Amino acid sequence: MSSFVQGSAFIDEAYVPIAEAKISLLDWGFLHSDATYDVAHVRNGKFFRLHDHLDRFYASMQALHLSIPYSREELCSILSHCVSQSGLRHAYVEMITTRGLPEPGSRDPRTCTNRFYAFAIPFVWIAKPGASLEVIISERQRIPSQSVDPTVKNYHWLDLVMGQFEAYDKNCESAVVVNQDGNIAEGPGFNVFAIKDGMLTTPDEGVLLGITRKTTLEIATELGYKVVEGKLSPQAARAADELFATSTAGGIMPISKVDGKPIAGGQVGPITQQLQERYWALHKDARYTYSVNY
C-alpha cells in the first residue's frame, strides 16, 4: 500500500505522507494563528472553482503582508500533485502561508520568514450528502470585524469551536453564532441561508464570503429567485420556510432543525433541493474544473 495513501502534503520543497508533514513548533502560524488558508475541493478528479480560491488566498496574503515564492500556475501544480500522488479521486485540499519563524531573539513580524504548506487528505463532509443538520442559535459572538476581518480566511476559531460545544452539550450537531448586533454571522466552516416566500436571505457582515456561498447566490439568481445579502436575525432563521448551510466541506446542506425545533418539516425544501442539484451539476463543468493530472 503507498503510503500516500492518507494524503500528500508538500513542505520544504518536498512531498511527503501526511502522517510524516510537520511545522516548526516556533512557527507563529502555530504559536499566534498568525497565518491564511483557503481549501479547495476534488470531486471525481476535478478541482471545483480552484482560481476563486486562489484568488482569495492571494488576497489573503496581501492583506496580512504575506507571501509565497511561487505563481499562480506553480501553486496549481503543487496541489495538483498533492492529489495526484495521493491516488485520491475526492479530496480536500488545504493551502496555508503562516509568518513562519522570526530572526532569534526577534519579535518583529518584519523579520519573519514566511511559509508556505498544502496538503490533500480525503475530503473531510460537514454533512454528508443525503444528511441534513441540526444546530443551535448561540447567543457567542462572532470575533467583530473591526478586530479580525473574517473576508480574510484564517484561524480564529475558538468562538465557533465554543459555539460546538454548547451545540454538543444541547445534544446537537453544531452552532452559528452571532455577530454584536444579534443577526446570525456563521457557523464553524459554514454560511447560512434562510428562504422564506421563495426569497433568499444570507447574512453580508461578519462573515467568510465562501465559495459556495458564491456559488449558491449565481445559481439563485440564474433560476430567477431573489437574493439579499442582509441581515438575518435568530428570529427570521428559526421562521424560515427553508434553510441551509454552504462550504467547501459538504456544499449545500439543508438545515432540519433549529434550537429542536423542525424546519421546512425536517425535510429537505423544495428550492434547497434544486439549488443542491445544480450546484452538483456544475461539477462536471468545464468552465468550472480543472482537472489533477493522475
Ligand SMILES: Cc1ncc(COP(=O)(O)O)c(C=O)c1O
Second form
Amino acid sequence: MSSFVQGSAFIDEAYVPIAEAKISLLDWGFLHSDATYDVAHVRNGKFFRLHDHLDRFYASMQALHLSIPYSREELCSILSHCVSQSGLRHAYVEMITTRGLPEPGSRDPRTCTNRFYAFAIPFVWIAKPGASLEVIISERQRIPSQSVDPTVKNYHWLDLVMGQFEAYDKNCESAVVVNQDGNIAEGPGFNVFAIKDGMLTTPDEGVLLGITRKTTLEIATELGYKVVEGKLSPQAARAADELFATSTAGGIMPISKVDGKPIAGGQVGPITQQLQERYWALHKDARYTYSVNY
Ligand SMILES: Cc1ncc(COP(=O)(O)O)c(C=O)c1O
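What would you give as the form predicted together with the ligand, now that the form predicted on its own is on the page?
What follows is the entire complex, opening with the chain shown before.
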C-alpha cells in the first residue's frame, strides 16, 4: 500500500505523505491564525468548481496582503498532483497561505516570508449522503465582519467550535451561530438556507460566501424558486418548511431538527431533495469540472 494512501501534502516544493507533513512552530499561520485557505473537492476524479475556489483564494490573499509565487495554472497542477499522488477518487483538497516566519527578532508582518501548503485527504462529510443534521441555534455571535471579513476564508473558528461544544452539551451534533443583529450567520464549515412557501432565504451578513451556497442559489433560480440573500432570524429558521446546510464538505445537507424540534417532520423536504439531486448531477457537467490527471 502506498504511503500516500491517507493523503498527500505539498510543503516546501515537495510532495510528502500526509503523516509526514510538518510546518514550523514559528509560522504565524499557526501562532496568530494569520492565514487564509480554501477547500475544494474531487468527486469521481474531478474537481468541482475549482476555478471558483481559486478566485476566492486569490482574492482572500490579496485582502490579507499575502502572496504566493504560483500562477493559477501552477496552483491547479500542484493541487491536482496532491490528488493523483494519493490516488484518491473522492478527495478533500485544502490550500493554505500563511504569513510565514518574520525576520529573526522582528514583529513586523512585512518582513515575513509567506508560505504555501496544500494537501489532499479522503473526502470529509459534515453529513453523509442520506443523513441529516440536528443543530442548535446558539446565541454565540460570529466574530463581527468589521473585525474579520468573513468573505475572506479564515481560521477564526473558536466561535464556531465553542458553538459545537454548546451543541454537544445539549446532545446535538452541530450549531449555528448568529451575527451581531442576532440573526443567523453560519455553522462550522457551512452556510444555512431556509425554505418557506417555496422561497429560499440564506443569510448575507457575517458569512463566508460559500461556493456551495453560490451553486445552490444558481440551481434554485434555474428551477424557478425565488431566492433571497438577506436576514434569517432564528424564529424564521425554526418556522421554516425546510432547512439545510451547504458546504464543500457534503454539498446540500438537510437539517432535520433545530433545538430539538423537527423540521419538515424530521424528513428530507421535497425542495431540498430536488436541489441535492441537481447539485450532484452538476458534478458530471464539464462546465464545472476539472479532471485530475492520475
Ligand atoms: C465558515 C464557513 N462557512 C461556510 C462554508 C461553506 O463554504 P463552501 O461552500 O465554499 O465550502 C465554509 C467552508 O468551509 C466555512 O468554513
